[in-house]
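Given next, in structure tokens, is a single chain: the form predicted on its own.
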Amino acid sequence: MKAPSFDTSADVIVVGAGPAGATAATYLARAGIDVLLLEKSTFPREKVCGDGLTPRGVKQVLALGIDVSGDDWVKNKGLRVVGGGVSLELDWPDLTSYPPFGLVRTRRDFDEMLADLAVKAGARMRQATNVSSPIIDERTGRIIGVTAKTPEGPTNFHAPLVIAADGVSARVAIGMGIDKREDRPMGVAVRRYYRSDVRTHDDYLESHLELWDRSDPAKPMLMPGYGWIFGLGDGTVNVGLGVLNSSKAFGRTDYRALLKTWMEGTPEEWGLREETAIGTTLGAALPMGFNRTPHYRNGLLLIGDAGGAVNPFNGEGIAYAMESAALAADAVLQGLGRPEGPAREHALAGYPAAMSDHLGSYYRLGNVFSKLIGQPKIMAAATKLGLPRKQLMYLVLKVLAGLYDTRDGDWADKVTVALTKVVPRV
């Protein structure tokens, strides 16, 4: 392997340079340590999200230092629910632990802006560096570092910790023997964008909870999952759908081609067809629920998608991902702290602590409503029975979303709390 001519080591490599690596490096690189931060793709680059923000992510993005009045943001100011002949509009709550408002910016800017605050900071970024497996201490079988395919060629990195960022592929995971849990649910996303000047404004994110495969007319399936509508502000949208593994239909459908159903079946002025369509439509896995543990191992972090982070309740990623890089960051500072050895090792076990206690119940809870709404039945008597109770709606906006306060909140607040108290540990 010919010898690289640019620094290899570093006190922490972060594999993955998505919204939870980048927030990594950033919070690493501030408090002065030397971070490398591992990127397979070039900036500016595409992936498959619904480019909306709740205000749980909004709050990540605030506590970063970010300026988000500019006009590359979109705000809105809750969520439009639409299903059984029922449109719901839903303001995010008031509360004390999360702005009041959402925001829309396309992942090609998000995670190009967050790669550069990195990089602010004082990270090292390397570009077009696709990891491909850990390097481990066959003595201690503990992660020293990474190999990768540079444009020099293979190269290895090195480092006494390392934080997956990588994605649902979770290469370096899988090669430290950290295998995912088939108990767990698992989502597939697919999305398009689309010109649209009726849509483009809007002030609510737009939720469709009847998603119907028609691919055997005489016998419709209702989906466990929705669809979404998120205006971009300028003159296009992005429209998608996410399905949950829990129907018996995963992996059996044609998502695209039931995104181009669902597409043809709504208002002509609207414009989503298929001339008003830009690019192709892509798709992604959605692993959720923590489907990957443990969090940390042998010198090896997992944050993101990397570690299941996705909710259960609605496939949002991007907050999670910050959120579990803040706690990760957190450890990784309270364990270089400290001289190596066991010292170390306590504080670097807090961070799967810290993930236990921020979402373990909340996400428990989660599985638990995933594999119920995979029944069609009760997917439909949900949608028929919930959507015209405003009150209803508004607990339920709060569960899925994961937008509650934990202490001194009003009753949706504490009926959320304590169903995250009752779910059962598995």
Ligand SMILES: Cc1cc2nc3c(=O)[nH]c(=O)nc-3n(C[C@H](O)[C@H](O)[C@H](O)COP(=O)(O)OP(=O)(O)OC[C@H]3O[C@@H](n4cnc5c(N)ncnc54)[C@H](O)[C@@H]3O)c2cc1C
The other form holds:
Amino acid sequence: MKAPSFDTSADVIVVGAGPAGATAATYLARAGIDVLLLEKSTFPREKVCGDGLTPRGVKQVLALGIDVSGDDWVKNKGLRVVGGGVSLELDWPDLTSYPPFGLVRTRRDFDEMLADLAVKAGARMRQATNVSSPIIDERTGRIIGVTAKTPEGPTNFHAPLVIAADGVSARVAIGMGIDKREDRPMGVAVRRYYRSDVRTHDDYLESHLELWDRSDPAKPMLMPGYGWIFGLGDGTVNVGLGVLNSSKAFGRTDYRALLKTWMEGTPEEWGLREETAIGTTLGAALPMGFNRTPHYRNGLLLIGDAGGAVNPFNGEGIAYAMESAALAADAVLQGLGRPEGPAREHALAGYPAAMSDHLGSYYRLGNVFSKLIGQPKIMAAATKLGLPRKQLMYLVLKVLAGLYDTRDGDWADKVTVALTKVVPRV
Ligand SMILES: Cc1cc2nc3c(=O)[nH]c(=O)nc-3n(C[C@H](O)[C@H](O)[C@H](O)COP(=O)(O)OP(=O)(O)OC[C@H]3O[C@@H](n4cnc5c(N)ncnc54)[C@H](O)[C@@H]3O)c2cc1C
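Mind pulling up the form predicted together with the named molecule next to the form predicted on its own we just looked at?
Everything in the complex follows now, all chains and molecules, and the chain you saw is the first one.
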């Protein structure tokens, strides 16, 4: 291995410059920590996503001090839920904890903007740097760096702490022996862009609850998941669908075909047809409900998708990637402020504890929910009974989008908090 022309050691290495990694790197660099941010691709790059931020995601964007008043951001005021012949517009709730609006911005723009922010804060980002494995101290079992393929050849990077923000592939965690938990839900989602003057401007994020798999016409199956149409305000829309692994049909369904069939059934005037499609349908897995733990072990912190942080109720992941990044950055700052050894480890153990306090009971409820709706009869009954009842849907919105005040909230907040408390630990 030839010596590289750049400095390969740092206080902290962050692997992956998606929303999780860029956020963690920003907070750490702003606090004066020397951070190396290693990213396998080169910005701007595409990321398969719905491009939608609920108020939970917006809160994280605002927390970084990002100005969202410009034309780059498409604001929305709520969620339109469509299903069972009903279309219901639910405004985002008015809460102390979250802003009352959501945003849409392509991940091509959004991720580059976040990575730039990390660099402006002082993080040293190295793009085209594909991390292949952790470097482990044989004596202690701790991670002490990573090996990566770089334009200058294979390179070793060293730091006493590593944050894995490498998304669902979770290569670093796997290299450290932290495997996926099979008892937690997993989803699959696909998306495609279309040109549509009719649907590109929308004050609401639109979700369609009835996804029918009609590949066997004799046995149409209601899928546990939903489809979305998010207007990007520039003449295009992001359309996609996500399905949970809790149903029998999971893995046997052609999701791209499902999206195509759904699009063909939408009104002609929306223009969502093969001729207006931009590019192909792309898909990826959604690691949910903390499906990779522990979130800290032997010098390695897992954040975002690498730690299975996607919300099992709605498949939203950006907000939780950024929330976990903020919590991890805090624990790292506390850890680096103490001497190496038990004192530092004590502070770092604060990260999984904070994740558990912050999302543990809510995700446990979500994991139960994902199992229930995997049964087509329950999914059908929930759609039929719930949608026509606006008060009930107001509660459902709060639960599904994680938008509730834990203190001094309204009746729906109190019901949500109570629900999270009754789910047993597993
Ligand atoms: C089809 C689809 C639609 C979705 N829609 C939404 C939505 O509308 N709203 C929402 O909130 N969430 C959505 N999600 C989930 C969301 O995309 C993820 O939860 C989110 O991107 C997680 O952020 P992250 O930073 O943890 O991981 P990622 O965004 O995956 O970022 C990981 C980064 O690490 C880099 N990387 C990976 N491996 C390596 C390596 N070995 N070395 C160096 N770098 C590496 C990658 O290039 C990438 O830049 C959707 C997901 C899918 C699949």
